[in-house]
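Given next, in structure tokens, is a single chain: the form predicted alone.
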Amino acid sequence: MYSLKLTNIGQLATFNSEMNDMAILENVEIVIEGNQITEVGQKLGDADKIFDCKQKLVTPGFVDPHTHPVFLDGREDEFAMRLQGASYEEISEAGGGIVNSIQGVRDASESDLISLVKSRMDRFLKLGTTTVECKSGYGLNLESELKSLKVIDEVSKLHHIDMIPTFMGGHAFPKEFMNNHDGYVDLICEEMIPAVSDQGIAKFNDVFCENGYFTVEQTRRILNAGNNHGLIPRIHADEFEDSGAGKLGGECGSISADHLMAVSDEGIQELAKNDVIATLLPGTTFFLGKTGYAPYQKLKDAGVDVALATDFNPGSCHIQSMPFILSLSCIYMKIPVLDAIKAATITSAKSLLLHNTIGSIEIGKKADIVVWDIERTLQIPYLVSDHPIQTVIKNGEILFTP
């Protein structure tokens, strides 16, 4: 089997399972055989190929556990509206927002969407993301939701990056159900979810539980229907107001509750009690021009595991860079740098139930590795708009070099 050895590593920053914490190791080497890490230590044996890291920083590849990449066009006009003072909620009430992306996805051919999503995955990979969760949710009818999931599956087969598919029929109410919300919930539960389960692509089932979108009871019904068909629950929770969604995430056994900018203390306690991971999306707060970031310290003090994600989408957060998300996390949520890296790697992997195979540089895990052109972890958030990535290694294969 082909082997690769990374030598001359200045610092290796990774989660260490034996310590159950982040660790920084100096002057170590990594041996990879096939797509797997087989050794981490000093003065290791020979390999078929030697890669000199030139005393630079090495980290795991980023795991982005919350994205919406299946869309046709961007929504730049809504960005302009926000610059003139309109809020996300006002734009949505005026017919913009999520529903503005629906017709494009419904009308687009599968091949056109594949081409667009593939190019978006190219960008993720170059920015150091080696695994990305991808939601449907811009079709909002049976045919287009199944098409979106198929696009995710097809691109994942074509691309180096690993794409984890999530069904999100519960993203918004399409125009044909604007006056019949419960009828759309019926469609999701009785037709979409069984068909998604039969299709066999989606791993998770996500719902936007928020005042003006899906109520707590509607969300509970959709998550329970997904559970009955083998889809693991996730939830968009308390993004704009405390709607009780964080609390529901705990009650429904959701693997992750995402956003949480307005989560209540009761909601935090419910997340902690039920081991729900809090996936925080500071890029969305930043992109929408808001100032109320998710309460990282409260979540941490309560014992809730925190993950980080981009929330890449055409409307509320057109950001693909996990290094930039680390900058926002450190600056606005006061997350210590190593904790931010942990949140963007091993905890994100845990939120996708993949922590036994990715998310850290440890023996037996996939060789998903970033070699940086910097020396210290602090420089990742410090450099903000500069992403000095020298090399991305995915499944043991060197993909990008200077």
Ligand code: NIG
Contents of the next structure:
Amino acid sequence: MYSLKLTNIGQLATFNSEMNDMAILENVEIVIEGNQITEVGQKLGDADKIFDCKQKLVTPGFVDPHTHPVFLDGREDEFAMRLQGASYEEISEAGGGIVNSIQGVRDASESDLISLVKSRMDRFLKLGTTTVECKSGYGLNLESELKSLKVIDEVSKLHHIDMIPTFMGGHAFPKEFMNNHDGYVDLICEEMIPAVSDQGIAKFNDVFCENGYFTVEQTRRILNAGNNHGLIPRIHADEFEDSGAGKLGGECGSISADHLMAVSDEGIQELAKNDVIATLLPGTTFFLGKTGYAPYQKLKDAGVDVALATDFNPGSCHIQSMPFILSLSCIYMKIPVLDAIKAATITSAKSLLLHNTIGSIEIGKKADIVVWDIERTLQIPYLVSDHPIQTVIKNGEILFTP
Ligand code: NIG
Ligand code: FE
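Switch over from the form predicted alone to the form predicted in complex with ligand NIG, please.
Time for the whole complex; same chain goes first.
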């Protein structure tokens, strides 16, 4: 089998299963056969191709476990409204927000959406993300939700990046159900979820549980209905207010509870007790001009595993860069840099139930690797607006070279 060896690595920063923690290794080499890492160590044997890392930093590719990339247009007009003082919540209450993205997706052809999502994936990959969770949730009727999932599946087949599909019919209430929220929940549970399950693309089922969106009771119904059809629950929880969603995440067996800017102490205890991963999205706090970042230290002290994601979407966070998310999490949530890298690689892989195959540079894992143009991990968050990436290796294939 074709083999590739990465030599002359300055530092290798990766999660290490034996240590159960992050490690920085020096003077190591990596051998890849096909798409798999087969050796990590010093002075390894020859290979078909040698790649010189020029004494630079090497890390696993980022795993971004929370994005909403299937939309047509951006919503920069709402951005402008926020600059004038309106909040995201006020814009939503006035009929803007998520529902502003619905018509575009409903009217768009599958091929238009495919080419848009494909170019967004190009960008993710250039920024060092090698796996990305992708939600539907701007169709909000049966046909357009299935279309959105199909788009994710088609792009994933075409693209080097791995896309992990999540059904998010429970994102908002479309206008035809504005006065009949329970009717929309019925539609999700009785028609959409069975059809999504038959379609066989989605792996997860996510709901925006928040005051003004889905109540705890409605969220519980949707997550349980998904569970009955083999869709694993995730939850948007306590983003703006504590609505008890973090707590519900624990109760429903959600693999991850995301946002958590307003999670209560009780919610944190429930996450810890039920082994729910807290996926924090500091890009959203930043993009919305808010200051109440999620309580990283409290979560960590309670023993909750923390993952990081971009939350890339057209409304609340138009950010695709995981390196920038690391900057935000270090600056505003005071996450130590190695913990931030762990949160953006192995823990985010765990939140997608993929930690046995990706998220670290260890024997047997897929060769999803970033070779940086810097020497030290600290330079990733320090450089803020730079993307000092030299090469991305995906599935053992060298994708960009300087
Ligand atoms: O994760 N919070 C809910 N959904 C997105 C916002 C999507 C939008 O505004 O279009 C989020 O922030
Ligand atoms: Fe989101």
